[in-house]
Structure formats: structure tokens, C-alpha cells
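Given next, in C-alpha cells, is a single chain: the form predicted alone.
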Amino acid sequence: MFDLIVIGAGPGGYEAAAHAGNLGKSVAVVEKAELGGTCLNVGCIPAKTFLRSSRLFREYREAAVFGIIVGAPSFDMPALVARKDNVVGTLKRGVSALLRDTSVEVLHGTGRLVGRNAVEVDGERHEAANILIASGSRPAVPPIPGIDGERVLDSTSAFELTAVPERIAIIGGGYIGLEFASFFHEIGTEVTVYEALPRIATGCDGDIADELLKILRRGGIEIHLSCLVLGIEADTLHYQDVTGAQHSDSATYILNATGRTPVVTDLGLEEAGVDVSARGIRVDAQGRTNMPNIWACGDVTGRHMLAHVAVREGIVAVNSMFGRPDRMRYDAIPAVIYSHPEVAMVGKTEEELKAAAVDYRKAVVPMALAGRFLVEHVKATGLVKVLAGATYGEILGVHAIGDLSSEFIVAAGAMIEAEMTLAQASEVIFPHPTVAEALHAAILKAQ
């Protein structure tokens, strides 16, 4: 009998089997495709695969301003596919050896619940004192007649294309649709997006999302908002405006972005007595379930679907359920758009504080206030935006856009979950010449 039973060997699953595995429990993770799961095989780190290639094809054109004459360069699809799965074979290998390192047990098959205390794996029963669920998710279906089409690509299959495609539709702007616009834009495919919302990249503060929408419509992705997609017919798209009128649209592709649902079925969660829906497994903020020993994680309670709250949570629940004092907080979650450019952002929204009435005070400064702004750019803009307590100063949000902004959302994270004030942060150093720079200024700004 295990002391630890892991449904998934994604960043929430085989991080908390090795925390687990750290802790001496003994521990299995059960995996019915690849270790490493979603993020690392076909999501996260093939996306930034893509976007590095992408963004180098672009500063191959633009290099001649830095004072370098080179040539028209092409693109090999082939050839990036080729490093991508490089990459990710390297990365996986080193799950592996972190499970090994840690004396976890990989089950290879498809998990599910037989009791509140067993998993049973292909047909083989397997026993343990507490069970994970960290399935995580798959990329949403919407009931748009056609969607199963050939022509239709999603998050998984676009990282196998062996060609350039001339043109692609894709359906929805959030993170994933517009890190995808953003990478086949740069290498020279024909961009359209059809977003439902009257704004793209929800969750974002506002500011920042018109912001994006400004700077890449301007970069030649056309965008269509409040747009109803109607259906599909081979490569043609048929979608409804703002006003009502209808439109067809034909395309090389149709990338169906329109983001990831739990997998919640086929676990045997319902018939172990496991409170969940279609929205994901309800927990609480130690990761337990309504049923004792049953706990989860990730992507799969529908919360945040980010990999690094996945493994977070996974750890929680670790500690949680052998008797280590821990707690899931989500004020201080920072979240990275990896499009060109990057939009990063962490804690409260500036529509966030409206709405829950709290007073605030807020600064806005270009990122270009930081000299390595300018030194690694190229007719670049964005900016950094800080939300803080009226009264107090505390710091509540900071959001931004702008290229390696990514880079420094952690240490705004770090200062909410600080409770730092504007003064206090002020008087911390940032080194020079960083774009970091940009928030010093803006918390600067702010007091």
C-alpha cells in the first residue's frame, strides 16, 4: 500500500509525487501519456519554442538598425519542429530522473478511482492512504458546427505543421490564441482573430489589454471583437459582427483557441462520491476534496489553469495531507502572456478594485524609462502599471506590457505577497540597466 497515489504526472502531479517522494512517503504516479503532461509536451514549452524562433525571425529583419546587414532569411518549419522536440524530450528526461531521484513508482496506463483508498491502472489494483487527482485538462470543444473539421487545427496539432501556412483564422483571444497570432504573424502567415468578448486577453487589466490590442492591430493582426463564430465549412469560417451582419472568411487553417476544460471524466470521481462538474473538482484551499484522502490539483479544479499554481497546489496538498501546516494563497499569482509583446501581470485588476470597492491609488510609466528597454528593442513601446491601497500604500496589482516583463512579474509577486508598501518597495535596488527599472519607476510614481 502506497502512502501516495498521483493521477497525472503533469508539473501538479509529478511535483507533489517527488515533494512527496522527498518526505520519504512512498509514492506511484499513475500516467496514461507522456510524463511531464500538457505543459511540457504539447503547451508551455512548446508555445515558447515556437515564440523564441518566431521572435528571432523578426529581429533577423530588424537587424540591420542594430548595424547588421544580413540576408533574407526563410523559415524552416521542419527544422523548428525538430528543436522543439528536442527540447521537450531533454526536459522530459529530467522529469524521469526527478521521479527516480525521489523513488517514485511510474505506473504507465489509465488511472481511475475504485474507492475512496484505490486506483485501479489498466485493470491492476492499486492501494494507498491518499490519492491526487492532477488529470489537468484538454483543449476546449466549442458547439461550433464544423469544429472537427480537417482544416481545423487546435493548441496540440499547430505544433506539427511542416509548412508555413499562407493564412489562419483563429478563434479566440486569450492567452493561447494570441501567443499563437503572435508566432505565425512573425513568420509571415496572414493573421485574423475572432474574439466573443469586446476585449481580448480577459482577466487582464483593461488598460493593458487595449493596450495589446492597440500594438498588435497596429502590427498588421487583424482583430474582430464581439464576433460570433457561426460555423465552419472546410476552410471557411462563417462568424457574425458586433452589428449583426454576417461574413464568411476562408483560411489556410482554423485554429480553434478557445481555451481548456478539466478532464473530469472517465476518473470514477462521481461514483467514489467526489463533489465535481464540468467547471472541475471543488477543494479547498489545502487541496482536499468533500471526501477524506481524496485530494486535487491543477488544472483539473478549474481555479487557474497555470503550471505554476498546479505545482503549488500540488505541494500543498502534500504537506497538507502529512500533517505539514500549509495553505494555497491566491492574491499573489503572477501570469505571463507570451506574446510579442509580453504582457505579465500579478494580483488585483484596476476593474477588480472597482468593483469590490476599494479605494486605490495607481501610476502608469512607458517601459522606455528603462535604458535596456530601448537598448534591446526596436521601435518598441509598453508600459507598467501599479494599483496600491489609498491609505496605506499597500501594494495590490502590478501589471505590464512590454517585452521581458515576464522576467520581473516575480518580483512584484514577492511584494504583494509581502504586504510591501509603495514606500517600502521604493527602497528596494534595482540594478541598472534592467527594464526592471520600469516599475521602480512606476511604484516611484505611485507614492
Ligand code: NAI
The other form holds:
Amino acid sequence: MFDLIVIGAGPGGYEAAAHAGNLGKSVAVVEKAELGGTCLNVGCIPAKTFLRSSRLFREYREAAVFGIIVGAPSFDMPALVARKDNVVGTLKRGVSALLRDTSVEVLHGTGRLVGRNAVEVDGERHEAANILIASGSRPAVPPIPGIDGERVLDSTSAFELTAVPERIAIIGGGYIGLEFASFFHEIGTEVTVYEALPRIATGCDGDIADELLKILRRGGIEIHLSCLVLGIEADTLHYQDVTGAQHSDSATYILNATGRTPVVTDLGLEEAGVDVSARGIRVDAQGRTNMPNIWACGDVTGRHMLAHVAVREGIVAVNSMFGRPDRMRYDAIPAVIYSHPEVAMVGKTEEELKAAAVDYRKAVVPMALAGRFLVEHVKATGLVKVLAGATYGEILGVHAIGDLSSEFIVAAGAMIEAEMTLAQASEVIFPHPTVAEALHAAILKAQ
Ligand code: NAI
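Hand over the structure of the form predicted in complex with the named molecule; the form predicted alone is what we had up.
Next comes the full complex, this chain leading.
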């Protein structure tokens, strides 16, 4: 009998398993595909590898501004896919080593709950005192006729393209849609985004989302808002614009980036009595389901579909199941959209503060205030916005647009976690010259 069986070896599952192993528990993790889950194999890491190449490709074209004269570059898609596979392979070996070093047994196969204390893996029964479901999510398939067509890619198949497409139509202007839009645009593909809502990057602070829209459009990405995709026929996408007028566009590929859905089927959840719906497994602040000894973390809970949230939720669940007090806090979760430019955020948006009738003050500064930002980029614009309580100046939210903002948003997250005021944060010494100094400037301005 194991102390813990984890179903799913994505970031939530493998980090939780390793943590329990480190605590001296006997642990097994069940995985039917590859160690590392979506993030490592077909999500964050492949996406960032692709975006690294597209950024280099752009910078190569801008090289003359930096005083470097180069010939006309071309893009080698198979070489990029090979590099991505290489990076993924290295990281996967790292996960394998982590599980070995923490004495976690890997059970390859499909895991299914059979009661509250047992998991069947391809017909073989294994018992455990605790079971953690970390089965993740998969691309959502919206009810659009023709969405299963041959020309339709999702965020998994898009990583296997062998040539640069001439035109791509992207359904959905969220994280995945915008990251792929930036990638394809930078490698020379004509990109159009079709978003159902009146804004891209829903969930972002409105000022930042508006700025991102402006920059992407100015750069040459076509973006249709409040737009209803009616159907897909071969390479043609039919849609209705905000006025109700209907149009058709054709593209080499159509990318479905309309969200992800928790993987809750074929796990034996209902049979085990777990409270679950298509929106995910319901859990409390420690990751407990309604059934004793059964826990869940990450995308399968349908809350924040972010790898770093899954990791923390998994650790909290493991600590809680083994009597170590812990709880999940959602007030300071940083999120990044790795579009060009990047968007990085943590804490409350201005819209959330208004909706909650919180009195706040704000400051917005251009990133170009930081000398390093100008040194690093060509013709770049960016903003940092700080939101703080009106009376005490406690930092409530930080929202940034501009490349490298992903590298300093953690500092803002730490400030919110530590409940720092603007006055306290202003005393933090920022290294010079860094892009992060724009955050310092915004903190000083908001004071
Ligand atoms: P998303 O929820 O961020 O965006 C999906 C977008 O598609 C929404 O704006 C929605 O309004 C739109 N949409 C839905 N149905 C539509 C339709 N029929 N026609 C037009 N638009 C439609 O989901 P996304 O981008 O697919 O990402 C899935 C999850 O993966 C997210 O929850 C995100 O947290 C995570 N992710 C995180 C990344 C990061 O941290 N950098 C990168 C990629 C994904």
C-alpha cells in the first residue's frame, strides 16, 4: 500500500509526488503518456521554444539597427521542431531524475479510481492511503461546424508543422491564440484572430489589454473582436461581425485556441462518488474533494489553468494530507502572456477593484523610463501600471506590457504576498540598469 498515488505526471502531479517522496512517503505516479504533461510536452515549453526562435528571427531582421549587417534570413521549421524536441527531451529526463531521486515509482499506463483507496493501472490494482488527481486539461472543442476539419489545428498539432504557413486564422484571442499569433506573425505568416468577446486577453487589466490590441494591430496582425465564427469548410472560415454581417476568409490553417477543458472522464470519478462536473473536480483550499483521501490539483479543478498554480496546489494538497498545515492563496498569482510584446500581471485588475467597490489609486508609467528597456528593444513601447489601496497604499495589483516584464513580475507578486505598501516597496533597491526599474518608477509615482 502506497502513502500516495498521483494520477497524472504534469507539473502539478510530478512536483506533488516528488514533494511527498522528499517527506519520506511511499509514492507512485501514474502516467499514460509522457512525463511532464501538457506544459512540458505540448504547452509552455514548446511554445516558449517556438517564440524564442521567432523573436530571434525578428531581431535578425532588425540587426542593422544594432550595427550588424546580415543577409536575408529564412525560417527552417523542421529545425525549430527538432530544437523544441531536444529541449523537451532534456527537461523530461530531468523530471525522470527528480522522481528517481525522490524514490517515486512511475506506473506507466492509464489510471482509474476503483474505490476510495485504490487505483487500477491497465488492469493492475494498487492501493494507497491518499490519491491525488492531477489529470490536467485538453484543448476545448467549441460547437463550430467543421472544427474537426483537416485544416484545423489545435495547440498540440500546431507544434508539428513542417513548413511556415502562408496564412493562419486563429479562433480565440486568449493566451494560446495571442502567443501563436505573435509567433506566426514574426515568422512571416499572415495572421488573423477571431475573438468572440469585445476584448482580447480577457482577464487582463483593461488598459493593458487595450494597449496589447493596439500594438498587435499596428504590427500587422488582423484582429476581429465581438466576432462569431459560424463554421469551417476546408480552408474557409465563415464568421459574423459585430454588425451581424457575414464574411468568409480562407487560410492555410485554422487554429482552434478557444480554451482548455479539464480531463475528468474515464477516471472512475463518478463511481467513486467524487463531486465533479465538466467544469472540473470541486476542491477546497487544501485540494480536498468531497471524498475522504481523494484530492485534486491543477487544471483538472478548472480554476486557474496555469502550471505554476498546479505546482503550488499539489504541494498544498500533499502537505495537508500528511498533517502539515498549508493552504492555497490566490491573491498573488502571477500570469504571463508570452506574446510580442509580453504581458505580465499579478493581483487585482482595475476592473476587479471597481466591481468590488474598493477605493484605489493608480499610476501608469512608460517602460521606456527604464534605460535598459530602450537598450534591449527596437521601437518598443510598454507600460507598467500599479494599483494600490487609497488609504494605506497597500499594493493590490501590478500589470505590465513590454518584453522582459515576465522577468520582474515575481517581485511585484512578492510585494503583494508580503502585503507591502507603496512606501515600503519604494525602499526596495532595484538593480540598475534593469527593465524592472519601470516597476519602481510606477511605485514611486503611485505613492
Ligand atoms: P483562454 O480562455 O485564455 O482564451 C480563449 C479565448 O477564446 C477567449 O478569449 C474566448 O472568448 C475565445 N473564444 C471561445 N470560443 C470562441 C469562439 N467560438 N469564437 C471566437 N472566440 C472564442 O484559453 P486559451 O488561450 O485556449 O488557453 C487555455 C488555457 O491555457 C488558459 O486558461 C491559460 O491559462 C493556459 N495557458 C497559459 C499560458 C501562459 O501562462 N503563458 C499560455 C497558454 C495557455
